[in-house]
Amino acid sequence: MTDALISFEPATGEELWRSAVSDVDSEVEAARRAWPEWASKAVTYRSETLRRFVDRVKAESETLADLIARETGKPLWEARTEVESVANKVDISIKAYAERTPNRRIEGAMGLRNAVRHKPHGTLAVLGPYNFPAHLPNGHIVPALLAGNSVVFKPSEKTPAVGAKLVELFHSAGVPEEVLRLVVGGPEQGKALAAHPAIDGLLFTGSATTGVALSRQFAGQPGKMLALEMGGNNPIIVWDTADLHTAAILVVQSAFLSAGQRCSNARRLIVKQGLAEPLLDEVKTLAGRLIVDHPHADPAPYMGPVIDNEAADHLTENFLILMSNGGRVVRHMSRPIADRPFLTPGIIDVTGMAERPDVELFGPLLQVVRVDSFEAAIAEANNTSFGLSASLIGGTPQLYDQFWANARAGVINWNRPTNGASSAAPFGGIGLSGNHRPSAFYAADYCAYPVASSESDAVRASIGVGLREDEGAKLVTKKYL
């Protein structure tokens, strides 16, 4: 195909990368042909191949980090932590594969054995997001390859250069080119890949809107695996703490890390009425100190731009909508550079709004809700169709137990931010945040399916009840009487 996909740096607007748009059919066909041979390899072979991938990532860590920083706009220090996560994923996945999908045998009577083993699905499609263009798709690709699947990977059209580099590193480590295929393109190619009859499943990270559409699409295909990792309208509750400065740090980290472009970022600060003013003073002051600049700036910024001008326009428009519908501004969101997608952190008190929108505003925008009781705080935390992460700051162990028992989320923290989850634990949510297929450590669960077997070395069988008398046996008996 002659059409080209072009990637631009959010911080500068300069062209970073371009490539021809892929032919989805040919990429899926190649992966499909390669799958049986890859699946026939021993898991130790696949493990060692992926460990060589770690060596390649470490050897090119600065190149990869620089590319991530330029294509996403995130600070270089944060891009480096993403590269570390990519490298760490392999050992975590090997451990998870052994723990979550082990081979088990149970001895029975007369030499009978009951076995449980796991098989790969076949060819899996992976659709990646732009906010962590290496780490998040890698979190699907590594366990899928380890389990013996072939993979067709389409990165976000906003970060295709990082996706292409990731695939290049896999290939250079010895993953066969036909086993891991790259699809370059936009929404049209993504839809074609998701709907392709030759894929055996889809592993998706992205918006709830797209995830819901995929769920409807796959509803009539129960034989295909669908793992959805979507967004969140995540609450952070601050309650009964004397250390308001530390509480403010945790709020700011939760809301504004990665310029608010993590699915686990806090979108709503729920605070006890009596703590609201002093806490918001601390949060506002700290948010005002955050450096917003290009990825390689010195001093290093806390936040870079959001992904593009369209995203920045969407966020500023929603800030104005909240203002015009009763929201009280705590800290204005602004655009320091008119034609670039840099945003300063915005904070708005929406307690007085009659109806608060239940949407994921994917950027540095924090809404504040004041409440009078802890029960009201939990009710407000659950006042969403999402259910990814939630955090309580302050309180007692008894209050945390109450919060943990009643909060509807897949990640529930105490005195920690809503974001920064460990890859050694499951990561996923409920409601509009996921479809009960958590990723991270539990990704092994959706990359292979269990097969139960009953086995015996010898052929043995009998029917001891419910048979008519054998007429042939009768005749033989009479003949010799």
Given for the second form:
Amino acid sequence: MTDALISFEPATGEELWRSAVSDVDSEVEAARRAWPEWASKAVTYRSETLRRFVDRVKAESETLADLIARETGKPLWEARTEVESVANKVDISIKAYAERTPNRRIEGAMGLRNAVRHKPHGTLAVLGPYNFPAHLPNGHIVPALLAGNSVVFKPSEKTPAVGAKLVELFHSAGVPEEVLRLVVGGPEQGKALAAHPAIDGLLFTGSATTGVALSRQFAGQPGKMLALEMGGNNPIIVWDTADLHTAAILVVQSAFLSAGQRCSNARRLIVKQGLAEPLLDEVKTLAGRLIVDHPHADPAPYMGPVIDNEAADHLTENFLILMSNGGRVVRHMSRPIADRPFLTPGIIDVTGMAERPDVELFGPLLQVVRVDSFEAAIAEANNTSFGLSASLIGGTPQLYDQFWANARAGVINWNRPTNGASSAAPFGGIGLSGNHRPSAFYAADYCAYPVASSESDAVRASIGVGLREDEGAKLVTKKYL
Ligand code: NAD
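Could you output the structure for the form predicted together with nicotinamide-adenine-dinucleotide, given that the previous block was the form predicted alone?
Then the entire complex follows, led off by the chain already shown.
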């Protein structure tokens, strides 16, 4: 990493933003100094400050959406939905804080009370991915600040401009500058932040490779919070349905929304043998109609480019590897502009492959597996070390019950895309997809820890058994004022 970090627009290759790389130590120290005062404020104060952040986001929604679209390449309409999610996060987090981490008092005999209250951890590091550069880190930052933590946020090195803009909006809303710090940098700065002795935890969204490295790095430090949101190799099963056209729409949305750059995109279509040909015809036709273009193009595209040429090369190479290992091409993945990372949706039938790689191919690439029985479909769905999202399209309520009971994933949907998740629900996965610290509505759980207190207004105590009968025993019941 050089001393400057430069961000380029994927769609044009033009430079968008540059800044000096941050000094991690000084950013952590600033946040460390600031957190006790922030934690001592009433939660209503912090809520109001964050509501002003919503006002700031709404006032600058078009600027932010434009920046997200330019820096990620995602269509402007989709960037606008990301901005909406950023604004909605505050009310959801306030509700979640109240529901998931409420204060409780349990009255006992003789004025004794047991209380449960929650405390912030202190200073939390947040590492963000590039695919939702505002919404996903925001999903950690808002609940962390609300609970009274200070935060050191390092956006992805591929989307630092959006990260910097997000921090600027928090500061302009009244979040003290030292309470939320920005670290500009790449993996090197991420490692330094994660290893910093003065952080109390790390909230991470990104790839399984990085998540596993962080998990190793945090081994032996049980005192630190580590929340990992990682990738998926998500299955979508299509079973008996009379409406193959709608099934195809759900498959295409699941696989190709955000140019396949969502953790919850379907990577594997598992289909009943008898339905495979007509369904694939529908999916192929629909995929061929998807507009792949610049984020601001008119008519609006369904998909923009992937994040950079390296990612596009990686995907096209993997398509070729699947082909040369027995995959049958349903639809070629192509590069319409040679030097830019636009990709058309690729579909490949890998049923005949002896060994299918269990990796997340983070782009518009769908693998198809045909199966003969529903049991085989579920076994195939679970044939992965990941466990983020899984959908069943078609079938019956009984088959859905069977699917729900046996599918190993943190998000399980029926007749909905794999990427349909409510922010009012927890979001996370098992296996290589997460470490049982789901985010979204349950983010409140990892931003504060519960403290149990037994309390009495008066100093009162007695020892009822096990004392010798002597003068000293009387002292025990004497009240000291
Ligand atoms: P990434 O793992 O490459 O990077 C994520 C962040 O970690 C970046 O800020 C990066 O600079 C930092 N980083 C990289 N290596 C590091 C290291 N060794 N130590 C410390 N920090 C390091 O992920 P990405 O490519 O930016 O994002 C795409 C991935 O994120 C996909 O795998 C996707 O599935 C996943 N994702 C998961 C969710 C979820 O909620 N589960 C949501 C969105 C994206």
